[in-house]
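Shown next as structure tokens: one chain only, the form predicted on its own.
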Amino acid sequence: MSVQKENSMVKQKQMLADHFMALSEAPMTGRKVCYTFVPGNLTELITAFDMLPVYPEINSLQSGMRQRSRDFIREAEDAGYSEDVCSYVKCDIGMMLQGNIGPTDQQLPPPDLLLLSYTGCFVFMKWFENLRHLYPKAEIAMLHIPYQADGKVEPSAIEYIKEQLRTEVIPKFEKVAGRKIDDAVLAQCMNRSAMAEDLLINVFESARHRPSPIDAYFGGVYYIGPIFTSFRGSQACVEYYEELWKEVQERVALKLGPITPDGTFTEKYRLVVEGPPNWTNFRDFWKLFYEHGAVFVGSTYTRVGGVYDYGFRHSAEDPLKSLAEYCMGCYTNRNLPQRIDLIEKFIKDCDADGLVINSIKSCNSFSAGQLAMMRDIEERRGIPVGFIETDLVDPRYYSYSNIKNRLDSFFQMLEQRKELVGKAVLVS
């Protein structure tokens, strides 16, 4: 069964198809290619230099959804990578070892520039080292982002990042592109990014309605696609979010819930979720929730490429400062209390009934501290918390029966709590 597609989803699919076609033709057209990562990405710079970005973790998740990750992971493990290594890394490396044929069955070009923006995930650094060995001819640039250990962005940290951009990163772009940066083009990209970010937050905040017109987790991973990957800063990105926001407004007016692979459903439970989804069994995983009438009204994973909920927007006024602030604020670069505060904000703003934590076996960047999160939210909000375990793209660590049993117990807790609240209202 195919997922019902709205115009925005059709538009996004075409955007991705065009992008991968441009990548496959890059050796002939001469366009330069930049490999980078999603958290803290510098897409506006890449676009300003007319380069094509490639995101290794996006290739991995797409391979997982297409049931190709198992073979790629096996290839990497045969090459010496441990079972405990991040499955995104093994999937990506395995894909490259098998010829670097991307998710659309087109060969991806080698990078002209390897750009690492280090934002809280140490694995990215080791991943980058391996990419460097695979592509020794590529230029390499690293942007080191200080971790928000104290939960705030220090002015010295912003200046530190700006200096790296001025003296290390942009000169590498200019060397690869063969020309100087065009400040006017960069400013245009920053302005378009801000427009798209406004629209995205409108979409996510629509979950405050009852019923919620969106699923902020399973639908949310589609909503963040253009802005967190190849298109932020482009006019196509703005047009995508204009179309998406129009569709969401129509659903609000008609009091319709989100679309699922099986159509719509009646909202019964409103949930917030911490952690990435499982990609190898995405639809089955989603169905475990919507068959209970559960809709996600908040998700931390959809902030992995940028947190816009507190007002940050890219700005053309001081582009390098704005890029620095963006990198500092990504979810994986925030400390544990900040992450808990964001979860509580989702719960309060959208009147959520419960929290689900999906602990990812091979992703310490998300999984570390999740039990502390669970206890803290239980104490602060007094709501049920469900805890399940899966993996990103390794199908060996997806146990349907185990997940279903835990979720059945969780939904029983939610139902009992609703009954108790209902009785308390009647008594009062």
The other form holds:
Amino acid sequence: MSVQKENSMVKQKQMLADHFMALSEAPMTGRKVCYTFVPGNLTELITAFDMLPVYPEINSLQSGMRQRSRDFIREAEDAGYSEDVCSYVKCDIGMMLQGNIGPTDQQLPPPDLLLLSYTGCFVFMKWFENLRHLYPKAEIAMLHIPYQADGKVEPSAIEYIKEQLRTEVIPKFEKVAGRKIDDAVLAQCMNRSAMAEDLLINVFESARHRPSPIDAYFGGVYYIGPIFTSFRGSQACVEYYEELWKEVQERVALKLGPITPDGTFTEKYRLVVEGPPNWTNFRDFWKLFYEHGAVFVGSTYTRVGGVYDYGFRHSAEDPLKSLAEYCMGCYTNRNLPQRIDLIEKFIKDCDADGLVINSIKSCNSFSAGQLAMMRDIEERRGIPVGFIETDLVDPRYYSYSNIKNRLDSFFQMLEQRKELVGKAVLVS
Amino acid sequence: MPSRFAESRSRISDLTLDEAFQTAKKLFEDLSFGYATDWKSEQQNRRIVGFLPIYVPREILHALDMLPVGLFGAGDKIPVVRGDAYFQSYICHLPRTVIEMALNDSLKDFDAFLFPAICDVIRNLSGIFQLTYKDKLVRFLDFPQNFQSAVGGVFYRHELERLAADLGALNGKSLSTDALNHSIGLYNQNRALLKDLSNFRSSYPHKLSAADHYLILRAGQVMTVEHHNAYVERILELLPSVEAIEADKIRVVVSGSFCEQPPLGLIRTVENAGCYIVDDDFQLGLKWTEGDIPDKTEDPVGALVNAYLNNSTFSSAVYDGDNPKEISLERQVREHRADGVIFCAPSFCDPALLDRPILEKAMERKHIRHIGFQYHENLGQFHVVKEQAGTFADMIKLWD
Ligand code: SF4
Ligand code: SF4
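Can you now output the form predicted together with the partner chain? The one shown was the form predicted on its own.
Full complex below, order starting with the chain above.
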């Protein structure tokens, strides 16, 4: 059964198809191609230079959804990559070794610029070093983003990032593009990003309604697509979010829940989730929740490419400072106590019944520390926490029966708690 | 009764080699960090600062009257009871024993903890310490990956100054130029002595086993630098007179063990299987800076910054833009006249394991033979390692 499509989905699909078409035609059109990563991406700069971005993680997740990742991972492991390391990297490298055929079955062009904006995860640096070996002709720019270890952004970190942008990143862009940066175009991109971010946050905050009109996790990955990937800063991106926001408002007015592959359902449990989803069995995985009437009203994964919940928006006023602040604020670049605070905010704002942690085997950036986070949240909020383990794109680490067993117990806990809370309300 | 600190400092000039190795072994096995606790108890202003691998600028800590103590996990020396409740099975072993030590009070006399930026696990472990130790200083130390002095250098200086200020608040000290110059001098001496030791080991691997060499280095992660300098000096005096016959073994460089440490048994097994380990990255932080750092300057913090930017060794934790690590590894192999490389990394170690394909390919291009395996710090069975290292040695002996 296919997912019921709304206008925004159709629009997004078209945007992506156009983007991949433009990529496949890049060798003919001469448009420059920039490979970069999602967290801390500099899409406004890429757009301002009229380059086409390629996001290796997005390719990996698409390969996972299209059941190609098993092959690609095997290819990378045959080439010497350990079973133990991040499967996104292996999936991407395997795909390149097999001809770099992208998610639309078109060949992806090689990069003119390898832009490592290195945020929230050390594996990106290693991934990048590996890519550099695969593409020795590409120009290379490195942007190091310090970690928000003390739960605040040090002014020296902002200065450091700005200086790197000024002395390293922008000159590399200019070299590859063959022209100077156009400040007016960059400012326009920043303004459009801010508009899209306002609309995105409206969409996410709509989960405070009962029933929630959106699923902030499984649906959320669609909603963040354009913000995360190639389109932030473009007019098309703003228009997409305008359309989406309109649809969400209609759903609120009609008191409709989110759309799933099996249509709508009656909301029973409101959950918050920490960690990325599994992509190889995405629908199965989703079904494990909606068949219990569970909807996600908050998710941290959708903040990995930017946290807009505390008011940050891209700004044209001091673009480099704004880009620096954006990079510093991405979810996994925040320390553990800050991550817990954000989860707690979702729980409180959306009146959630429980938390699910999907611990990803590949991803130490997310996973290391999640058990401590779990205990802290349990203490702070006294709500049930379900802890499951999967992987992003390595199907060997998706065990349906294990996950189902754990979730069944979790839902039992939720049910018991609902009954207890119900009784307490009656007594009082 | 003399304190453990005083006891191990006494009589350095008449230590025998056996006694010297015993001292190192005792320190290695003491998970209550008695040496550090005793050192601290001798003067009121002293503080103990634990740090995770790989590198921290210990000179700053020393200049503030603090003892830097390397936290390299606990190998198989403690059962992991609570540590497993903090880390999923697919995360390396080191953070489990570190948190286990934190929870069983082994680290109770420590005043601060530093977590250098090397990987996501160490980084997030700093968060777990923040949640666990609300009353102690827990600092993540970011290192610049941009090596321009006007960019990464400015940032790093700020990080170091902030670190010094935060640490100084623990004992009311501030960093003085003289004290820092003095500390830099002592650590210069330490690196020079360790280089002599490593050269000796490389030239006469039959006179100093890899395991003993390792323990001498590990002692440097606990002892005061003054003590370690005297201790290594004494060992260097004694080593030339060791009587031993060189065996027919191949010479190998071990790469990838810079964080979670291989068990001593593994180091011994590799050597017993026919491979002299002539260089390695087991205790990389001790030799992080190559060459001396100026120790008579008006700006010793600046000297540390420059050393980091321009004189750091290569490592999986550092972006190697203009200085590819495979070239450094090749150089290491050449300098030590090694016959091959053993890539020996902890399981689930992203930095080491993601470097491995790049390094392996580079070794192949240069016709340098290599093998690879993975370990946990608490590995207890070594027959697979013995088999692999033995076959590797035989193969090289047969064909070269
Ligand atoms: S470890 Fe996690 S954040 Fe890092 S590249 Fe892999 S999936 Fe992405
Ligand atoms: S062993 Fe590797 S992954 Fe584990 S903490 Fe050390 S560097 Fe990180």
